[in-house]
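Next up is one chain by itself, shown in C-alpha coordinates, the form predicted alone.
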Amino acid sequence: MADNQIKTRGTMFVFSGPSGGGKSSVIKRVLQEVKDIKISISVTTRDKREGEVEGEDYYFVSDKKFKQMIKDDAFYEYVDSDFGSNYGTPKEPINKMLAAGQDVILDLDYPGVQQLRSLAGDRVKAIFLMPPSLKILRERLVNRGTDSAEVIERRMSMAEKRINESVFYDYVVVNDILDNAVEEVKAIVIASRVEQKNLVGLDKMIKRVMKDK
(Lines of atoms letter the chains of each structure in order from A and count residues from 1; the text may use other names and numbers.)
(Lines give C-alpha, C1' and ligand atoms only; values in the text may rest on other atoms or scores of the structure.)
Protein backbone atom coordinates (compact mmCIF):
# COMPACT_ATOMS: atom_id res chain seq x y z
CA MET A 1 0.00 0.00 0.00
CA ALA A 2 1.05 3.59 -0.58
CA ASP A 3 2.31 5.51 2.44
CA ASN A 4 -0.71 7.83 2.43
CA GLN A 5 -3.27 5.04 2.31
CA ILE A 6 -5.12 4.11 5.48
CA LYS A 7 -4.61 0.61 6.82
CA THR A 8 -6.95 -1.11 9.25
CA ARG A 9 -5.74 -2.88 12.36
CA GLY A 10 -7.34 -6.24 13.06
CA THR A 11 -10.01 -6.88 15.68
CA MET A 12 -10.91 -10.00 17.65
CA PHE A 13 -14.60 -10.81 17.28
CA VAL A 14 -15.71 -13.18 20.04
CA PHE A 15 -18.92 -15.17 19.57
CA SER A 16 -20.85 -16.63 22.49
CA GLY A 17 -24.26 -18.16 22.97
CA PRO A 18 -26.05 -21.23 24.28
CA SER A 19 -25.60 -24.63 22.69
CA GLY A 20 -28.05 -24.85 19.79
CA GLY A 21 -28.01 -21.08 19.33
CA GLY A 22 -26.43 -21.30 15.88
CA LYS A 23 -22.91 -20.01 16.48
CA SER A 24 -21.31 -22.48 14.07
CA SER A 25 -23.73 -21.64 11.26
CA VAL A 26 -23.27 -17.88 11.66
CA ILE A 27 -19.48 -18.12 11.93
CA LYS A 28 -19.27 -20.35 8.85
CA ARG A 29 -21.24 -17.87 6.76
CA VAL A 30 -19.23 -14.86 7.98
CA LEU A 31 -15.96 -16.61 7.10
CA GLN A 32 -17.32 -17.32 3.62
CA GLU A 33 -18.76 -13.87 2.95
CA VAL A 34 -16.34 -11.41 4.57
CA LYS A 35 -12.80 -10.79 3.31
CA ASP A 36 -9.76 -10.63 5.58
CA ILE A 37 -11.27 -12.51 8.51
CA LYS A 38 -10.12 -15.86 9.87
CA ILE A 39 -10.97 -18.12 12.77
CA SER A 40 -8.67 -18.67 15.72
CA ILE A 41 -7.32 -22.21 16.11
CA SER A 42 -7.28 -23.36 19.73
CA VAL A 43 -4.63 -25.41 21.51
CA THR A 44 -5.88 -28.58 23.20
CA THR A 45 -4.51 -31.51 25.16
CA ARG A 46 -7.18 -33.94 23.99
CA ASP A 47 -6.37 -36.68 21.49
CA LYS A 48 -6.74 -36.00 17.79
CA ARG A 49 -9.93 -37.49 16.36
CA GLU A 50 -10.23 -39.22 13.01
CA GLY A 51 -10.18 -36.71 10.18
CA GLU A 52 -8.86 -33.82 12.25
CA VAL A 53 -5.85 -31.90 10.94
CA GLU A 54 -3.11 -30.33 13.05
CA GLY A 55 -3.21 -26.54 12.68
CA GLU A 56 -6.64 -26.56 11.03
CA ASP A 57 -8.91 -28.06 13.67
CA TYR A 58 -6.66 -27.61 16.70
CA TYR A 59 -3.04 -27.44 17.76
CA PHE A 60 -2.62 -30.72 19.65
CA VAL A 61 -0.12 -30.62 22.53
CA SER A 62 0.78 -32.68 25.60
CA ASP A 63 -0.28 -31.73 29.13
CA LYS A 64 3.35 -30.82 29.85
CA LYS A 65 3.53 -28.53 26.83
CA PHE A 66 0.22 -26.88 27.74
CA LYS A 67 1.39 -26.09 31.26
CA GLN A 68 4.64 -24.69 29.86
CA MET A 69 2.65 -22.42 27.55
CA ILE A 70 0.77 -21.12 30.60
CA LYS A 71 4.09 -20.35 32.32
CA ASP A 72 5.32 -18.65 29.15
CA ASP A 73 2.20 -16.43 29.05
CA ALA A 74 1.45 -17.80 25.58
CA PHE A 75 -2.36 -17.74 25.89
CA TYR A 76 -4.93 -14.98 25.60
CA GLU A 77 -7.28 -17.25 27.54
CA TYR A 78 -7.28 -20.87 28.62
CA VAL A 79 -9.07 -23.55 30.63
CA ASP A 80 -6.66 -25.60 32.76
CA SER A 81 -8.70 -28.54 34.04
CA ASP A 82 -7.57 -31.33 36.34
CA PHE A 83 -10.49 -33.49 35.27
CA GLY A 84 -10.57 -33.24 31.47
CA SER A 85 -8.91 -31.87 28.36
CA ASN A 86 -7.44 -28.39 28.40
CA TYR A 87 -8.10 -25.70 25.83
CA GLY A 88 -6.45 -22.36 25.16
CA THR A 89 -6.27 -19.50 22.67
CA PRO A 90 -2.64 -18.97 21.61
CA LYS A 91 -1.40 -15.38 21.29
CA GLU A 92 1.22 -15.77 18.57
CA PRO A 93 -0.92 -16.76 15.55
CA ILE A 94 -3.61 -14.23 16.47
CA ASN A 95 -1.09 -11.42 16.86
CA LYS A 96 0.33 -12.21 13.43
CA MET A 97 -3.12 -12.03 11.85
CA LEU A 98 -4.00 -8.79 13.63
CA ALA A 99 -0.70 -7.21 12.60
CA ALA A 100 -1.47 -8.11 8.98
CA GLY A 101 -4.79 -6.26 9.24
CA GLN A 102 -6.89 -9.39 9.44
CA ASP A 103 -9.81 -9.77 11.81
CA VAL A 104 -10.04 -12.91 13.93
CA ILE A 105 -13.11 -14.87 15.07
CA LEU A 106 -13.13 -16.72 18.40
CA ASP A 107 -15.83 -18.95 19.89
CA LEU A 108 -15.73 -18.56 23.68
CA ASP A 109 -17.97 -18.56 26.72
CA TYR A 110 -18.11 -15.55 29.04
CA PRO A 111 -15.14 -16.51 31.28
CA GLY A 112 -12.99 -16.64 28.13
CA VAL A 113 -14.32 -13.26 27.03
CA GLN A 114 -13.32 -11.80 30.40
CA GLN A 115 -9.79 -13.21 30.13
CA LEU A 116 -9.45 -11.93 26.58
CA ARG A 117 -10.65 -8.43 27.45
CA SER A 118 -8.24 -8.21 30.39
CA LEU A 119 -5.31 -8.71 28.01
CA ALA A 120 -6.50 -7.25 24.70
CA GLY A 121 -8.87 -4.48 25.80
CA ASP A 122 -10.43 -2.58 22.91
CA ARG A 123 -9.07 -5.04 20.37
CA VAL A 124 -12.03 -7.24 21.38
CA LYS A 125 -15.65 -7.04 20.20
CA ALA A 126 -17.93 -9.49 22.01
CA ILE A 127 -21.04 -10.69 20.17
CA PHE A 128 -23.77 -12.72 21.86
CA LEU A 129 -26.02 -14.82 19.63
CA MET A 130 -29.42 -14.90 21.30
CA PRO A 131 -32.06 -17.55 20.55
CA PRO A 132 -35.52 -16.08 19.86
CA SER A 133 -36.90 -18.02 22.85
CA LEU A 134 -36.03 -20.90 25.14
CA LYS A 135 -38.86 -22.86 23.56
CA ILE A 136 -37.31 -22.54 20.10
CA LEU A 137 -33.87 -23.34 21.51
CA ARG A 138 -35.21 -26.56 23.00
CA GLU A 139 -36.84 -27.46 19.66
CA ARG A 140 -33.50 -26.95 17.88
CA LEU A 141 -31.67 -29.18 20.36
CA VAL A 142 -34.30 -31.91 20.03
CA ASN A 143 -34.46 -31.70 16.23
CA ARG A 144 -30.73 -32.01 15.70
CA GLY A 145 -30.97 -35.43 17.35
CA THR A 146 -27.47 -35.61 18.82
CA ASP A 147 -28.23 -35.43 22.55
CA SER A 148 -30.16 -37.53 25.03
CA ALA A 149 -33.07 -36.00 26.95
CA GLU A 150 -30.84 -35.72 30.01
CA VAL A 151 -28.13 -33.84 28.09
CA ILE A 152 -30.73 -31.52 26.57
CA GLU A 153 -31.99 -30.63 30.05
CA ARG A 154 -28.45 -29.80 31.14
CA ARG A 155 -27.95 -27.66 28.05
CA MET A 156 -31.20 -25.83 28.70
CA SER A 157 -30.21 -25.14 32.28
CA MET A 158 -26.87 -23.76 31.12
CA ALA A 159 -28.63 -21.73 28.39
CA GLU A 160 -30.45 -19.66 30.99
CA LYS A 161 -27.13 -18.76 32.62
CA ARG A 162 -25.58 -17.88 29.25
CA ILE A 163 -28.55 -15.70 28.26
CA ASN A 164 -28.33 -13.74 31.51
CA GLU A 165 -24.65 -13.06 30.71
CA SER A 166 -25.61 -11.37 27.42
CA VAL A 167 -25.84 -7.99 29.19
CA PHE A 168 -22.02 -7.98 29.41
CA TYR A 169 -21.52 -8.16 25.62
CA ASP A 170 -20.93 -5.35 23.14
CA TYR A 171 -23.55 -6.66 20.73
CA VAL A 172 -26.57 -8.96 20.99
CA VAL A 173 -27.79 -10.52 17.74
CA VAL A 174 -31.04 -12.51 17.79
CA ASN A 175 -30.53 -15.60 15.67
CA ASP A 176 -34.10 -16.21 14.53
CA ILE A 177 -33.60 -16.10 10.76
CA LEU A 178 -30.04 -17.11 9.87
CA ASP A 179 -29.68 -14.75 6.91
CA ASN A 180 -30.68 -11.76 9.05
CA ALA A 181 -28.31 -12.71 11.86
CA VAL A 182 -25.43 -13.10 9.40
CA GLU A 183 -26.12 -9.68 7.86
CA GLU A 184 -26.15 -8.03 11.30
CA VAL A 185 -22.83 -9.64 12.24
CA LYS A 186 -21.31 -8.61 8.91
CA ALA A 187 -22.44 -5.03 9.59
CA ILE A 188 -20.68 -5.12 12.99
CA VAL A 189 -17.43 -6.29 11.36
CA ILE A 190 -17.57 -3.70 8.58
CA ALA A 191 -18.39 -0.87 10.99
CA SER A 192 -15.44 -1.83 13.20
CA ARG A 193 -13.09 -1.48 10.25
CA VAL A 194 -13.85 2.23 9.91
CA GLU A 195 -13.72 3.09 13.61
CA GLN A 196 -11.18 5.85 14.07
CA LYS A 197 -9.16 3.86 16.62
CA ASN A 198 -8.70 1.04 14.09
CA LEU A 199 -7.36 3.25 11.29
CA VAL A 200 -3.59 3.26 10.91
CA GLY A 201 -2.22 6.14 8.82
CA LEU A 202 -5.20 8.44 9.27
CA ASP A 203 -2.92 11.40 9.98
CA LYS A 204 -1.20 10.97 6.60
CA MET A 205 -4.54 10.65 4.87
CA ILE A 206 -5.78 13.87 6.48
CA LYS A 207 -2.67 15.73 5.29
CA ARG A 208 -3.13 14.43 1.76
CA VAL A 209 -6.80 15.38 1.69
CA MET A 210 -6.08 18.88 3.01
CA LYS A 211 -3.23 19.38 0.53
CA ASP A 212 -5.31 18.43 -2.49
CA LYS A 213 -7.33 21.69 -2.74
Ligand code: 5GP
Second form
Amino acid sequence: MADNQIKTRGTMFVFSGPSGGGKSSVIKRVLQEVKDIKISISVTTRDKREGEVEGEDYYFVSDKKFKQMIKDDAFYEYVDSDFGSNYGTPKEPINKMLAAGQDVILDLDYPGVQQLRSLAGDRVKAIFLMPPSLKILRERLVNRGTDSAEVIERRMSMAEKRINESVFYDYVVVNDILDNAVEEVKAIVIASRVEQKNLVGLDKMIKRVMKDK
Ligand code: 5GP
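Beyond the form predicted alone, can we have the form predicted in complex with guanosine-5'-monophosphate (5GP)?
Let us now look at the entire complex, which starts with that chain.
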Protein backbone atom coordinates (compact mmCIF):
# COMPACT_ATOMS: atom_id res chain seq x y z
CA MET A 1 0.00 0.00 0.00
CA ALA A 2 1.32 3.44 -0.94
CA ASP A 3 -0.30 5.25 1.97
CA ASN A 4 2.00 4.96 4.96
CA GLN A 5 -0.36 6.81 7.30
CA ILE A 6 -2.95 4.08 7.29
CA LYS A 7 -2.56 0.86 9.21
CA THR A 8 -3.83 -2.57 8.28
CA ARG A 9 -5.29 -5.12 10.67
CA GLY A 10 -3.55 -8.45 10.38
CA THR A 11 -5.28 -11.57 9.10
CA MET A 12 -4.88 -15.23 10.07
CA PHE A 13 -4.27 -17.34 6.96
CA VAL A 14 -4.98 -20.98 7.73
CA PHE A 15 -3.54 -23.55 5.35
CA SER A 16 -4.90 -27.07 5.04
CA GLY A 17 -4.30 -29.82 2.56
CA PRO A 18 -3.38 -33.47 2.38
CA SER A 19 -0.02 -34.60 3.66
CA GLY A 20 2.46 -34.68 0.79
CA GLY A 21 0.56 -31.99 -1.08
CA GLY A 22 3.43 -29.52 -0.81
CA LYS A 23 1.87 -27.33 1.87
CA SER A 24 5.12 -26.72 3.73
CA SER A 25 6.95 -25.74 0.51
CA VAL A 26 4.28 -23.16 -0.30
CA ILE A 27 4.27 -21.78 3.26
CA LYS A 28 8.08 -21.56 3.29
CA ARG A 29 8.16 -19.54 0.07
CA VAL A 30 5.40 -17.17 1.19
CA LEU A 31 7.25 -16.50 4.46
CA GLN A 32 10.41 -15.72 2.48
CA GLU A 33 8.80 -13.58 -0.19
CA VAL A 34 6.09 -11.58 1.58
CA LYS A 35 6.96 -9.00 4.21
CA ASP A 36 5.07 -8.64 7.51
CA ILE A 37 3.87 -12.22 7.67
CA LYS A 38 4.92 -14.81 10.24
CA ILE A 39 4.03 -18.37 11.13
CA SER A 40 2.22 -19.23 14.35
CA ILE A 41 4.24 -21.42 16.72
CA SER A 42 2.10 -24.09 18.38
CA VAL A 43 2.20 -25.33 21.95
CA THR A 44 2.68 -29.08 22.45
CA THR A 45 3.04 -31.58 25.26
CA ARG A 46 5.16 -33.98 23.22
CA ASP A 47 8.86 -34.44 23.85
CA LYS A 48 11.29 -32.26 21.95
CA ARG A 49 12.92 -34.14 19.07
CA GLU A 50 16.60 -33.84 18.29
CA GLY A 51 17.37 -30.54 16.58
CA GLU A 52 14.08 -28.91 17.55
CA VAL A 53 14.29 -25.48 19.14
CA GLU A 54 11.95 -24.14 21.84
CA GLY A 55 9.97 -21.21 20.45
CA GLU A 56 10.94 -22.01 16.86
CA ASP A 57 9.46 -25.44 16.23
CA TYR A 58 7.05 -25.46 19.18
CA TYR A 59 6.59 -24.16 22.69
CA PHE A 60 7.10 -27.37 24.67
CA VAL A 61 4.99 -27.54 27.85
CA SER A 62 3.92 -30.10 30.49
CA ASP A 63 0.47 -31.74 30.52
CA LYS A 64 -0.35 -29.71 33.61
CA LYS A 65 0.55 -26.41 31.94
CA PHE A 66 -1.44 -27.37 28.82
CA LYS A 67 -4.54 -28.11 30.91
CA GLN A 68 -4.10 -24.79 32.69
CA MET A 69 -3.87 -22.98 29.34
CA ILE A 70 -7.19 -24.59 28.32
CA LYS A 71 -8.76 -23.35 31.57
CA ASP A 72 -7.33 -19.89 30.97
CA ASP A 73 -8.89 -19.82 27.49
CA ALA A 74 -5.41 -19.31 26.07
CA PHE A 75 -5.94 -21.23 22.81
CA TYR A 76 -7.59 -20.33 19.53
CA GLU A 77 -7.85 -24.06 18.92
CA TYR A 78 -6.38 -27.19 20.45
CA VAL A 79 -6.38 -30.97 20.37
CA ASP A 80 -6.73 -32.47 23.85
CA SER A 81 -6.29 -36.22 23.79
CA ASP A 82 -5.98 -38.37 26.91
CA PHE A 83 -3.71 -40.80 25.07
CA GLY A 84 -1.47 -38.99 22.59
CA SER A 85 0.29 -35.66 22.76
CA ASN A 86 -1.64 -32.42 22.80
CA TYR A 87 -1.29 -29.48 20.43
CA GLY A 88 -2.70 -25.99 20.52
CA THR A 89 -2.54 -22.58 18.87
CA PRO A 90 -1.83 -19.96 21.55
CA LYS A 91 -3.84 -16.75 21.29
CA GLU A 92 -1.42 -14.29 22.83
CA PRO A 93 1.46 -14.27 20.30
CA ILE A 94 -1.04 -14.20 17.42
CA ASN A 95 -3.00 -11.31 18.91
CA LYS A 96 0.22 -9.35 19.34
CA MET A 97 1.18 -9.91 15.70
CA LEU A 98 -2.28 -9.00 14.43
CA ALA A 99 -2.36 -5.83 16.52
CA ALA A 100 1.01 -4.85 15.06
CA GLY A 101 -0.51 -5.19 11.58
CA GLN A 102 1.27 -8.44 10.81
CA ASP A 103 -0.39 -11.37 9.10
CA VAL A 104 -0.10 -14.84 10.59
CA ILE A 105 0.10 -18.24 8.89
CA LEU A 106 -1.34 -21.33 10.55
CA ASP A 107 -1.13 -24.93 9.38
CA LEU A 108 -4.26 -26.76 10.58
CA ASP A 109 -6.81 -29.34 9.54
CA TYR A 110 -10.50 -28.60 9.14
CA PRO A 111 -11.47 -29.06 12.83
CA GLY A 112 -8.87 -26.39 13.67
CA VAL A 113 -10.29 -24.09 10.98
CA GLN A 114 -13.76 -24.51 12.50
CA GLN A 115 -12.57 -23.71 16.03
CA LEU A 116 -10.65 -20.69 14.77
CA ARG A 117 -13.63 -19.41 12.78
CA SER A 118 -15.93 -19.72 15.78
CA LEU A 119 -13.61 -17.54 17.86
CA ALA A 120 -12.28 -15.06 15.31
CA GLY A 121 -14.17 -15.64 12.07
CA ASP A 122 -13.73 -12.13 10.71
CA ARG A 123 -9.93 -12.34 11.05
CA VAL A 124 -9.57 -15.73 9.32
CA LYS A 125 -9.03 -16.69 5.69
CA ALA A 126 -8.88 -20.42 5.08
CA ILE A 127 -6.84 -21.66 2.12
CA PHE A 128 -7.02 -25.24 0.88
CA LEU A 129 -4.01 -26.53 -1.04
CA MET A 130 -5.37 -29.01 -3.54
CA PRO A 131 -3.14 -31.68 -5.09
CA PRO A 132 -3.56 -31.93 -8.89
CA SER A 133 -4.74 -35.54 -8.52
CA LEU A 134 -4.63 -38.46 -6.09
CA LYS A 135 -2.19 -40.15 -8.47
CA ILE A 136 0.27 -37.24 -8.25
CA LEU A 137 -0.20 -37.05 -4.48
CA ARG A 138 0.72 -40.73 -4.17
CA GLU A 139 3.78 -40.21 -6.39
CA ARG A 140 4.92 -37.30 -4.20
CA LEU A 141 4.51 -39.36 -1.03
CA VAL A 142 6.45 -42.28 -2.56
CA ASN A 143 9.22 -40.00 -3.88
CA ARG A 144 9.51 -38.23 -0.52
CA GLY A 145 10.68 -41.58 0.81
CA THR A 146 9.85 -40.85 4.45
CA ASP A 147 6.82 -43.12 4.90
CA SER A 148 6.26 -46.89 4.83
CA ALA A 149 3.75 -48.34 2.33
CA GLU A 150 1.25 -48.72 5.16
CA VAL A 151 1.59 -45.08 6.25
CA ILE A 152 1.23 -43.95 2.62
CA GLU A 153 -2.06 -45.88 2.34
CA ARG A 154 -3.30 -44.24 5.53
CA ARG A 155 -2.32 -40.79 4.26
CA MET A 156 -4.07 -41.49 0.95
CA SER A 157 -7.38 -42.36 2.60
CA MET A 158 -7.07 -39.28 4.85
CA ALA A 159 -6.38 -37.25 1.68
CA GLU A 160 -9.73 -38.22 0.17
CA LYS A 161 -11.54 -37.05 3.31
CA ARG A 162 -9.62 -33.77 3.33
CA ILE A 163 -10.21 -33.09 -0.37
CA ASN A 164 -13.98 -33.40 0.21
CA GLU A 165 -13.68 -30.73 2.92
CA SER A 166 -12.23 -28.22 0.46
CA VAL A 167 -15.78 -26.91 -0.23
CA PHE A 168 -15.71 -25.26 3.22
CA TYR A 169 -12.64 -23.10 2.50
CA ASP A 170 -12.46 -19.48 1.34
CA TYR A 171 -9.82 -20.24 -1.29
CA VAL A 172 -8.72 -23.37 -3.12
CA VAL A 173 -5.25 -23.24 -4.65
CA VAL A 174 -4.12 -26.12 -6.84
CA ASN A 175 -0.55 -27.02 -6.07
CA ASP A 176 0.58 -28.32 -9.44
CA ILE A 177 3.42 -25.95 -10.29
CA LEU A 178 4.89 -24.56 -7.05
CA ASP A 179 5.63 -21.08 -8.50
CA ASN A 180 2.00 -20.67 -9.59
CA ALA A 181 0.60 -21.79 -6.25
CA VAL A 182 2.94 -19.38 -4.43
CA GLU A 183 1.86 -16.49 -6.72
CA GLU A 184 -1.80 -17.22 -6.03
CA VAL A 185 -1.30 -17.34 -2.26
CA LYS A 186 0.71 -14.09 -2.38
CA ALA A 187 -2.14 -12.44 -4.29
CA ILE A 188 -4.62 -13.56 -1.60
CA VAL A 189 -2.41 -12.11 1.17
CA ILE A 190 -1.75 -8.80 -0.61
CA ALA A 191 -5.43 -8.35 -1.52
CA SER A 192 -6.46 -8.82 2.13
CA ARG A 193 -4.25 -5.88 3.05
CA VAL A 194 -6.34 -3.46 1.01
CA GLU A 195 -9.67 -4.90 2.08
CA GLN A 196 -11.69 -1.99 3.40
CA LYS A 197 -12.61 -3.82 6.61
CA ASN A 198 -8.93 -4.31 7.40
CA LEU A 199 -7.96 -0.65 7.10
CA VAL A 200 -7.50 1.17 10.38
CA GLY A 201 -7.92 4.96 10.08
CA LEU A 202 -9.67 5.11 6.73
CA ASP A 203 -11.66 8.07 8.08
CA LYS A 204 -8.39 10.01 8.49
CA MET A 205 -7.30 9.05 5.00
CA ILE A 206 -10.60 10.31 3.58
CA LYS A 207 -10.19 13.66 5.37
CA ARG A 208 -6.64 14.02 4.11
CA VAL A 209 -7.56 13.20 0.55
CA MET A 210 -10.48 15.65 0.64
CA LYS A 211 -8.40 18.48 2.13
CA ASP A 212 -5.80 18.41 -0.61
CA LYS A 213 -7.83 20.17 -3.34
P1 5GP B 1 4.47 -33.42 15.05
O2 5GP B 1 4.38 -33.96 16.46
O3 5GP B 1 4.94 -34.46 14.08
O4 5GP B 1 5.27 -32.15 15.00
O5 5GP B 1 2.99 -33.02 14.62
C6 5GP B 1 1.99 -33.96 14.70
C7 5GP B 1 0.66 -33.39 14.22
O8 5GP B 1 0.20 -32.33 15.05
C9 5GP B 1 0.71 -32.81 12.81
O10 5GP B 1 -0.34 -33.41 12.07
C11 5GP B 1 0.45 -31.35 13.01
O12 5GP B 1 -0.27 -30.79 11.94
C13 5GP B 1 -0.38 -31.32 14.27
N14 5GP B 1 -0.28 -30.02 14.95
C15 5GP B 1 0.83 -29.30 15.19
N16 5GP B 1 0.54 -28.14 15.79
C17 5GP B 1 -0.81 -28.11 15.93
C18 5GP B 1 -1.72 -27.15 16.49
O19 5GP B 1 -1.38 -26.07 16.97
N20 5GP B 1 -3.04 -27.48 16.45
C21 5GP B 1 -3.48 -28.66 15.93
N22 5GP B 1 -4.80 -28.88 15.93
N23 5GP B 1 -2.66 -29.57 15.39
C24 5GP B 1 -1.34 -29.32 15.40
